[in-house]
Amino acid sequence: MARRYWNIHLEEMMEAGIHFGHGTRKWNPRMAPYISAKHKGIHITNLTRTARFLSEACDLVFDAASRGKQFLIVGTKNKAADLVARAAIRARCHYVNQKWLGGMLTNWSTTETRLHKFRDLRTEQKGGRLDSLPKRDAAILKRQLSRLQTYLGGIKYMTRVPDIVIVVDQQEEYTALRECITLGIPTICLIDTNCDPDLADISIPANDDAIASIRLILNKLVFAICEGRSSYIRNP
């Protein structure tokens, strides 16, 4: 795999506040390689370290991109959800941005057998056939559909499971970075100095509270996405 120059400036990064950790209280010894200092009581991040992880996983997503592979990215917490639908929208990516339903992906049968129901309610509701029902009737499908889009209108055409994933927190995210690892799917994750940074194949040390770092992380990412899409586009 071809190494890049991905314009990943330390000055940016500060700017976003990446370097800033948690409490020295709450930290993960494992993450002690990634730590380069101490300051009133929290950690900070080396960004050295950081630019060197996030230009390896932008190479990673640019040569996946440009091979046709597909990608999904999670991130549910209030502060990361909109980051999230806008980044994927953007790379034309599968997301995840409420709630992680356990099973999404090694449970696969039973997501698409969701997704078919998903679908279905969709075309019935564009065509008008949702409200030729009874109210009552109309009303308990409308509510199924609801919330069916709320925890997989980012999937909605995710027809298998994806070739990469992209977490944004991964304390938040444990599970489906569990279920990841579980059917070995290559994944990129964002760590801060709370976390475990062995658990993903990709680990990004970063604030992953601040919404100015994620959307930092997220648009190195899905800039080289878009690239490798580019690229798959013109030499098919």
The other form holds:
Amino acid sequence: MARRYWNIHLEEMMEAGIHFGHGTRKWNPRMAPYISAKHKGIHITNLTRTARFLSEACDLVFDAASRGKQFLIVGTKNKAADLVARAAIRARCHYVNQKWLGGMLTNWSTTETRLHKFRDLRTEQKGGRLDSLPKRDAAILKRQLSRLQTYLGGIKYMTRVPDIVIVVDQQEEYTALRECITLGIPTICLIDTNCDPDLADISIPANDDAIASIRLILNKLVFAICEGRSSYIRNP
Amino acid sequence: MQDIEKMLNKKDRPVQASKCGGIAYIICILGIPGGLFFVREDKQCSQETELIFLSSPLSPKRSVTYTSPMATTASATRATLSSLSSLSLSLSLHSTPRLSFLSTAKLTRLPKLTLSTVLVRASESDKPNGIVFDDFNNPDEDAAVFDPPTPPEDYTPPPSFDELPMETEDEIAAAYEELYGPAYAGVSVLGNDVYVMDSKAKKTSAFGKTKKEKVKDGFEERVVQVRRVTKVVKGGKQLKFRAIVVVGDKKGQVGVGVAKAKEVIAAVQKSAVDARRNIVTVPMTKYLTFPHRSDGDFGAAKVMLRPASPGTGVIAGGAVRIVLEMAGVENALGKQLGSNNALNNARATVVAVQKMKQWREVSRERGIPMEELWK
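Please could you give me the other form, the form predicted in complex with its partner chain, since above is the form predicted alone?
What follows is the whole complex; the chain from before opens it.
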């Protein structure tokens, strides 16, 4: 994996507030190597390590994208939901915005059934056949369609289990992370001071509460994916 | 109240016990200048605080859920902090009509008055205990340095994804379709066939059971045991079948699977799928036997495995024999010590087999040539 320049500056990371952790009482002692100091009851993460991990993650993502792998970004916090959607659309990746249904990856065959149903409902809607049904049936189908849209809207282009998964908050998306581990999918995770760094393959110690920090990290990763994709298109 | 007063005054801390309720005690006690109360670390002092809190008029008849780890913490400051916070929380959360005589003003005043003073003192006393983690990080100095490769010339940082103008849905759909094909979106912008995923879906045939052709991946299946199990519900007994299947190619890969279903065949198929999911390799020598003895246990089943000279065949009972045969082992001795349960014995042989190591691996790990090991 060649190391490339990803425009990661410690100053802009400090501005975004990536180095703030959670309160001192809630820490996970496995994070000790990544915490540099304690200030006013909050742990401060070591920014140099964060920068290194972030650049490694970007390299990995660039490599994978240049080989044509599929990505999935998982972020269900209501603060981050919008960001995740926009980032994934920009990078042309799959994403999970709303609640991550249990078994989405390990029970892929059932998820596929739901995706089929989603597609059928969409074709019916576009075909206009929903209006020709009685009002109650149409309402039921529309409700189903809206539910499927919220939960599966981001993965409707996913034909098979993704190759790399990016998780925004480890505490929130613990089930997602567990599923990826059982399936053996490499994961990149944003780790805060109360998370376990050994679960994900590449864990980036950062602040998962502030929108600015999530935005910055997603920015870098998305940029890396775009670059990788363009190089894949140029020479498959 | 009077006995509490006596208890406190014994410890040469002049305290005035007023009669307005439990909180007042606390205010009096904690308002002592110099913070004597906090810095003291002896157990008795902290135990006393527990006594005081619990014997306040709040607690006896209604149990205050007050769980603070007293008397074992490093410094009394932290103990009292946690106890205060927990107490104030518990008091505010469990406010009952009995507390009506204690107005909420007092409750809110308590944290502000005393916790702030405690915090000030805590921060002062924290300096000797202030944990600085950088001392642990000295071993990997290289990790502390971040030197990115130099950017190429005329490198402009790209705009963040938020600042880009919103693309229209059509554009997004087109871009996705280029990459992935029109997978499950109902509409196709680029004119591809919308139903492309149907051929990959499992079609349920219209009549009878689906005849799935056997998955040809070289694995043979053998059923160890099929049992009828029952779940008793209000309406009667619900019957199911539980099948234990061992799957293996005869070249050293085996797997044990269990599954239940309402029909025997369905259960067997499900358990074959499950068996394929956890496959284990058996280390074998040239004469199709084990490299050495081993025993494994799972639950109450203990299994002992022993290599044998060529021509012996597999001498083992029930489940163990089936597992070893499916692995391709020709000569081995096995004994089920412990329980006779088929599933657990099968799993125990798998455990035993996993514990075995090839001579080559051991010599490589230990750095000793194999001739030495054979002595």
